[in-house]
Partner chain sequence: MMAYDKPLPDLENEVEAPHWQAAKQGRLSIQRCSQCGYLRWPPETICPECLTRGGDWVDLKGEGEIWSFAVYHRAMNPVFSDEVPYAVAMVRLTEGIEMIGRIAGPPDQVRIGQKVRAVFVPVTDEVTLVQWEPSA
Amino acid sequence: MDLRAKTAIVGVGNTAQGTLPGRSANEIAVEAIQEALADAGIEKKDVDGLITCRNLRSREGIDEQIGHLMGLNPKYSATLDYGTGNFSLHLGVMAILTGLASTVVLVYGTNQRSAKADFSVAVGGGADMAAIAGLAHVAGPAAMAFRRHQHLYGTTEEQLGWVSVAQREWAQMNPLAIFKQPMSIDDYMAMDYMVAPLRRPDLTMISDGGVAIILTSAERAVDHPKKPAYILGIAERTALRAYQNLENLMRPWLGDVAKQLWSSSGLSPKDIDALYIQDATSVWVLQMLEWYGFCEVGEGGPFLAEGRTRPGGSLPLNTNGGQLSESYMWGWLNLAEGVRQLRGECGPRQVANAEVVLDCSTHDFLKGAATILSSHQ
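Let me see this chain alone, in the form predicted alone.
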């Protein structure tokens, strides 16, 4: 099926980010939905689809709960267990194209910081074996993945540090960002290791917040007050065998996501004006720059050190600051930022003449997804 420009994002909304004490994850999600509805110029009665993202190791974020709080009876609803932005968005696209719904709200709300959620638990297939090996948090395997990159290609810690430094520079222009303190590459290199060779800026923080997105058909999109962000291509790939896959630390299957995306959309890396990568760790940025073809495999370190992803560089990357400096929202804020860039709403961090953006997500070492958005059909 040709998916090009059949659906569009017509509304985005978010809450404050950081620490939101005294509020449930579902209450935060409802606030984000209200913001997105206002942005789209519609009311809840206009919505006939609801897709929610369950909180990690929590009973909140279920569609039945949020529908009740919102007073919604949609034709279609669903909850994804790990519904990072792209995975939820793709399910919404499928719901619209199959006629299950015409206007879908996608939402994620979390109070994970205030609730002191425990992220030191291995996830996915092989979790028990990973825990036995001491890999009970993404920092451990990410550190091993970077060590592998160093061994194969000679990548340095300073080169990796430019991921965090560049995103902090972008975050300083984003009022929503949590971390805006200036950070130079010398500051980065002077920091202690958390899990060698990774330092604190290489790993996302835990934060509260909510994001919602309104998705509809391209035909309906023209009736909304703001410029639609049309979906030109989507792709997904699983690696559910986890470490049964050869070189799984390097996540080579991300290259298959990229091939599917470029083939189905008819686009290539040179067509992308701004890139968004769900960055639970800085290592993910290094890997995805390479697997999606923005540089050759093994050349990500020099590419970063040349300043390509910094403000004023040739490839604006995570212009919101990403999860390393803006907020830890499972990639949802990257989607919101991409839409706002296409609308020209990003103030001092606005990418000039941004018409096509790419958003890439992964669930650790288990699966990947990507979406190309454009201001034109």
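Right, the form predicted alone is done, so what does the form predicted together with its partner chain look like?
What follows is just the one chain, with no partners and no other molecules.
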């Protein structure tokens, strides 16, 4: 099916980020939906699809709960167990292209910081065995993946540090970002290890917050007040066999997401004006720069250290500050930022002539997904 420019994002909304005490994840989700509806110039009666994400460490975020709370009886609804922006977005695209719905609201809301959700637990297939060995938190496998990259390609900690330093520079121009204090590469290198070879800035902090997106067909998109962000291409790939896949921590299957994305869209990395990479850890940025073909595999370290992803660089990356500096929202704020860049709404951090953006995300060591969005059809 040719899905190029058949659907478009016409609304984005978010709550404040950080600590939102005294509110349930579902209440936060509803506020985000209200913001997105207002941005799209519509009311809740105008949406006939609802796609939500279950919270990772609670039973909140189910479509039945949020639909009920919002007083919605949409034609179509679904919940993803782990809905980074891309996975939810792709389900929305499918719902619209198949006629199950015409205008879909996608939402993620969480109170995981205030609720003190436990992120020390091990992740991915074989998690029990990892927990017993003390491989706690995603920092452990990410540290292993980076050390392996160092071993294979000579990548240095300072080169990796440029991920966090560049994103902090972007965050300083983003009022929504939680972490805005200046951080130089020397500051980074002076920090203690958390899980060597990774330091504090290489890992996201847990936050509360919500983000919602309104997706509709290209025909309807022009009736909304803001400039549509058209979906030009989507791709996904899983690695559900987890640790049965040798070298799975390097996530080489992300290269297959990239191949599908570029071949189906007819676009290439040189067409991308701003790049968004879901960054639970800085190592994910290094990996995806390479697997998506912005540099050769193994060349990510020098690529970053040349400053290409910093403000003013040739490849603006996570211009919101990403999860490392803005807020940990499962990649949803990266997606929202991409849309806002295409609209030209980003003030001092606006990328000049941003017309095509790429949003890449992963579900730890199990799935990858990517979407190309454009202000043009």
